[in-house]
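The data below hold one chain only, encoded as structure tokens and taken in the form predicted on its own.
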Amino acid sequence: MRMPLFRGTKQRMLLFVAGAVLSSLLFSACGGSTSILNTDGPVAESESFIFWVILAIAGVIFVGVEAMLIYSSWRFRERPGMPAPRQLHGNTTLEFAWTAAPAVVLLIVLVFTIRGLWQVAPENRPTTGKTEVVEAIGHQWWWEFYYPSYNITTADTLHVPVGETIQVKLYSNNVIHSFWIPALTGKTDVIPGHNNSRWFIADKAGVYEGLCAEFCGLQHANMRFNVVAEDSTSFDTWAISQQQAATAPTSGSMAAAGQKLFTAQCSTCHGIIGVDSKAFVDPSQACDNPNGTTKDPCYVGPNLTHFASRATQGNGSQQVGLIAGGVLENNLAQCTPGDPNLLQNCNVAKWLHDPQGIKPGNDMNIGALSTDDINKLVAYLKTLN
């Protein structure tokens, strides 16, 4: 009995539909600050290059191979009184085609992917013009950065000058974690003991997602971290203000209060320029120094000297920085010491008030705080500018 050319055509059409759905979704997540596609840099340029190459490869087999597959289901058909057909097994010219063509597509792509290694190799950094170093330390789970040429650090928060090459050393001391700015750079794994380095350019100035791209713990996806991008002049400007000692609070104010709080209970793991420390502390050999050579401490939590600065980002920027490794927003702007709704409007009260249901895992145990404590708290970060 001759089976229908067309039997399942039912379950073809849904596994089509099924198939245009999923593709569909894959492709929506192909834009925004996180997609490789969106480049502002020369090397994340060159690493989508490398993708657009293999894709289009990958593109032309995919349709030529499918285009044949048609071609022959419908060319070499079975039909009434058909013989059967010529067998090809043994053939030494065919099977030599079909084995050495992916060879020579594989060496093409190997070809591109060397070149592009090559081309975002450490040592391969411009030489030329000006270079910022940056040390990145990633902690469980938030970005530190310390500016070596300035003596400064901050969280959450990278600031780079716009075309000049940041070169940014890597340095873990718990777990393995993977540094990615998808826009300006790919990732490179940070890693207990070996210390790496990566270095991009950003082509324009903007603000840039960052986040780890290795599984390092529960908090994990909660790893995130912006690079602000501006001019040299606002960069300049930027890591002078940094450098100053912390504001104090009136004398007998509510911050007053908060500072002396701050002190009791918070400076164990949290330091502050003029408070609690004389200088900044360089986490790479504080945090990531076997020998003990160095009698700095490895603070915990982020340094909160200018806490209140990175509320916003960039120069005159209105995009909200971030707090606890990217989990909220740094809306000091909603935040009013004395207002009833202060723990529903005001993300670092949130924070204060509950560190582990809004991040389980994280290293903030500072205790049962009461809403008056709060308060004080959250007076005296807003004036650390």
Ligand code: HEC
Given for the second form:
Amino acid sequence: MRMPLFRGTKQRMLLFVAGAVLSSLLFSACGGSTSILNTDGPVAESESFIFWVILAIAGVIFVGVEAMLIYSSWRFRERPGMPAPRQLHGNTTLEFAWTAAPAVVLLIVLVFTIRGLWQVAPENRPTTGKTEVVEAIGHQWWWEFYYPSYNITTADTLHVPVGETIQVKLYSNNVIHSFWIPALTGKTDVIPGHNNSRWFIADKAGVYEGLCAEFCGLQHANMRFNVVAEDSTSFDTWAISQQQAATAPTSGSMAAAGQKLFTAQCSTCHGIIGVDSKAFVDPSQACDNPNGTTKDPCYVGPNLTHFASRATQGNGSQQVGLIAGGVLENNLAQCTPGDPNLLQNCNVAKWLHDPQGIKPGNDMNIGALSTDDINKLVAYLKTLN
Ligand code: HEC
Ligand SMILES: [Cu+2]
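Could the form predicted together with this ligand be shown next, to go alongside the form predicted on its own?
Whole complex next, starting from this chain.
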């Protein structure tokens, strides 16, 4: 019976080693803008610095302990005819030393941690330079962003000006989410009835990945967003374009028919400024925030006024647009109403065809749409620049 047991252990060991190698290979694919070690702003830098400090200390301890272990196992190994080693018990100096040494190590870690906490604290955000306030609302399961100074609302993509302090006020009226942009700022819980805030600065223009880092239900993994950091001129141009009401489609066009369908079937959950909604809603005052004062009506789904501006731009490597928390890419350029392969090529058509199949459990519960209606709606959504 002993042999198979031994073999089993060996096999398990082999499996474990193979698993470890495989998973490290897999995880080595994670990197780029999603890595906390590849930072592009002072807040994330301060946080990853603590990681490096702890890693360095732990590394020195690991190498030291392992070296002593290996040395003494070899140096004092049992040889034939050796007498039993001297038996020891209790050594006050040693006892003090191995109590004091870890305490000192932990104290060093504590000092760096407190320093980091201080640097990233909401009250300690830089007061020199410009500050842009953004209200981020965690929904099940997508992020909404409201800019009080422009009175604009968007979803899935957070635009920020490079080099300016971005103060993010965090709201939820459902469950606890966590706001996280690995390359720019660490995680902060988004708690109903308890309004947290966070600040960060993007040092470089670019597109960064953001996500929800608190398990918030079935589609928690599809609650991602993009951060587009751009120079202040591009940011202003973007913000001003977002302030405009949706342009009305040419009467008699396919898009106009789509708008009619939208008003009839979609406007209970989606707002479009100039169509079924007069203005964007400030979540700090609205039903999104349980502490708010005026209970304005809020929409269940993303505001679609400028849905087309959230599509993938350029050749795709520059700004990838997202649909419904990143469950699909917003590839509107591939959406040609009338295309017989619309449902294969166009992601928003796929979404409209079967939102529950694509993101099971999400709040877009609608009856089946005909292909004809999907064509009209896609034609309309494409006009929402
Ligand atoms: C019962 C409410 C409801 C109705 C009705 C509804 N939607 Fe939605 N819609 C949602 C929700 C909620 C989401 C976000 C889902 C998520 O990300 O989890 C969404 C997402 C979307 C998105 C993606 C938006 C983005 O920025 O990511 C589009 C486009 C959309 N809906 C279009 C429509 C159209 C067109 C109709 C009418 C045929 C419609 N919806 C009807 C609730 C609704
Ligand atoms: Cu979440």
